[in-house]
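Starting off, we have a lone chain in the form predicted alone, written out as structure tokens.
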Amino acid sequence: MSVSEIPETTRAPLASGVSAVGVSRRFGSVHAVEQMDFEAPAGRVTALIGPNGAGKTTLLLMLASLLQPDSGTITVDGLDPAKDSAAVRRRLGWMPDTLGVWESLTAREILVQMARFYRLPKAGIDARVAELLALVRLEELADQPARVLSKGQQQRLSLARALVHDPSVLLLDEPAAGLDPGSRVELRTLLRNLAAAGKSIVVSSHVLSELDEIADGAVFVNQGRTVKQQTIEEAAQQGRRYAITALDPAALAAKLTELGLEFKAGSGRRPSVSLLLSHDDGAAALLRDLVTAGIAVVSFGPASGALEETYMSLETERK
């Protein structure tokens, strides 16, 4: 049974990691979050996915203990933020979608000040800050004011700031925004390593292709509610659309028709076709059949990621 199939009344909070059960929050007459459920176990990266206005940021703020829910329960490593906010915040690393503070201070000064806020031992602060600056590749800019940093550099500094006290839970809102391709690869590697070290990592992002490479599971939200929770393995097995290009598009179309497969023809310099396949085994079998039939296949691969396929199917159901 998947998490989304467990009745709310029987679902227990996680002993470690982050859990929200039936949380709601309204602003005046607006129900930003309504009876939302969310789980992010320790040792895993959990993606938070939904359209603009779905309640993602409001949920993250509640998980970070920066906003109190009107109802429902939240636990962080088994602790209730409403009852023990200080202990919860010691366990949390929060990375908002913008750095947004102390732009006149240097990157090094910002990290030193954050280390002091978290009461790290004074003797070890300089070494910790140097370690983090190296981790996010900001050593050469360490003594530059934060305001001169590019968007991507500010994102890297924001991540270092969230990690300064070695939290067990990381809440990241659009962490890849503004990063160049190389930095995105480094971010994926870093988050996977942090999860392997036992941390619970929550990533909210609109770049679903990135999340396919980072996440172990995903929670989909819309209109303030949880609409689906699934693992990456479950997402991969539900089927997704593949794109195929061949030297002879007519021969490819004929073979797909012979195999009884429905497909859509695309346009472009070298037209491709797309079709929905139920699982990766089916994709492998189709590629084998095409090559065996002498079809000169130029490219064959998913036209969308597994999580994107889930997202689009949920959007279709909603409409």
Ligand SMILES: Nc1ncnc2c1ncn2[C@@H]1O[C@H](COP(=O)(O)OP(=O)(O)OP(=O)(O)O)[C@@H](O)[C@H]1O
Given for the second form:
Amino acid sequence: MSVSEIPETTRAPLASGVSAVGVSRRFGSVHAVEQMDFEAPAGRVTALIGPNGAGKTTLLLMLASLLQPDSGTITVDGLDPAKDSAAVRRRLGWMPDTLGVWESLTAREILVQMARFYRLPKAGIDARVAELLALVRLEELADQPARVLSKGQQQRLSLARALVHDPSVLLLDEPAAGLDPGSRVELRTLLRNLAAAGKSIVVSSHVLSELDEIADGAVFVNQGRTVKQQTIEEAAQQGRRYAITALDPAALAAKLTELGLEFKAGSGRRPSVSLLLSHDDGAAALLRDLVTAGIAVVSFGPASGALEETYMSLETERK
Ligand SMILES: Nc1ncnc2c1ncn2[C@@H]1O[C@H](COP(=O)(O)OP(=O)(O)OP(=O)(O)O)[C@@H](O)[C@H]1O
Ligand SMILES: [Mg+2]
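In place of the form predicted alone, the structure of the form predicted together with this ligand is requested.
To see the whole picture, the full complex is given below, headed by that same chain.
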């Protein structure tokens, strides 16, 4: 059930984590966010998914109390950012999609400044900064101006900056952008650990295959509106497209036709077919049938992630 289907009266703001109900924000004539609903409970990683211009960054800025909504209700750990912005900012870490105006300072200076800004006890600042530099593997570059850091290194610094004051809510705008595969795995592990420690994590991203591994739930937005909210379990329960390749593609196609299954020829480099299967058991049964029938199956697996499947189905609904 999507939040928009829940009757207004039964929706209470979350005591911990983030929630937004009916939030709108315009820029001139552009309705960047319109009546958006969003929930990110504590202890979970929530993905914010939508195409370019959907309103993700605008929503995150409002959740971070950096932009005022025109209407609607936002709560962060039960507090209203408009009324209690200082308390909200103490609880909240924000990682924007660029490092911004800090680039002439060194990585270490940026983190020290941030620690002072959050009034961390003076005696503990150097140790906290060293801990964060180690966490994002920037010790060797700590005393270089941030502008010389590569895009991925800047992203890691930006993440460390968001974590300085050990916030209970973490809002990350495209945190995996520009990260190499190794750094992405590290980011995933870090975010899972933070969620396991009870923090509420919100991640916006376009890399849906990655979110399958990171997120517990997802909110899909488009044209400023919430289109769907679903947990990863729900996403995994729905039908999933599988890709199959065999040594003899013609024999594979003939067997699938005989089984009465609809399939498409794949568009990849190797000849493959893809078909929609409703559940994992269906996939297991089909693989068994193919192998029993003597088809030399070379590969058999999900062609897309669970969240990607939802994203594509929403795209199709719109057309
Ligand atoms: N400060 C602004 N002034 C005018 N229009 C804005 C402003 N900020 C955002 N918009 C518009 O609001 C809409 C939503 O923008 P937003 O940046 O929130 O999208 P997004 O989902 O983050 O997209 P992307 O995936 O490209 O990051 C866009 O049409 C954008 O042009
Ligand atoms: Mg954005």
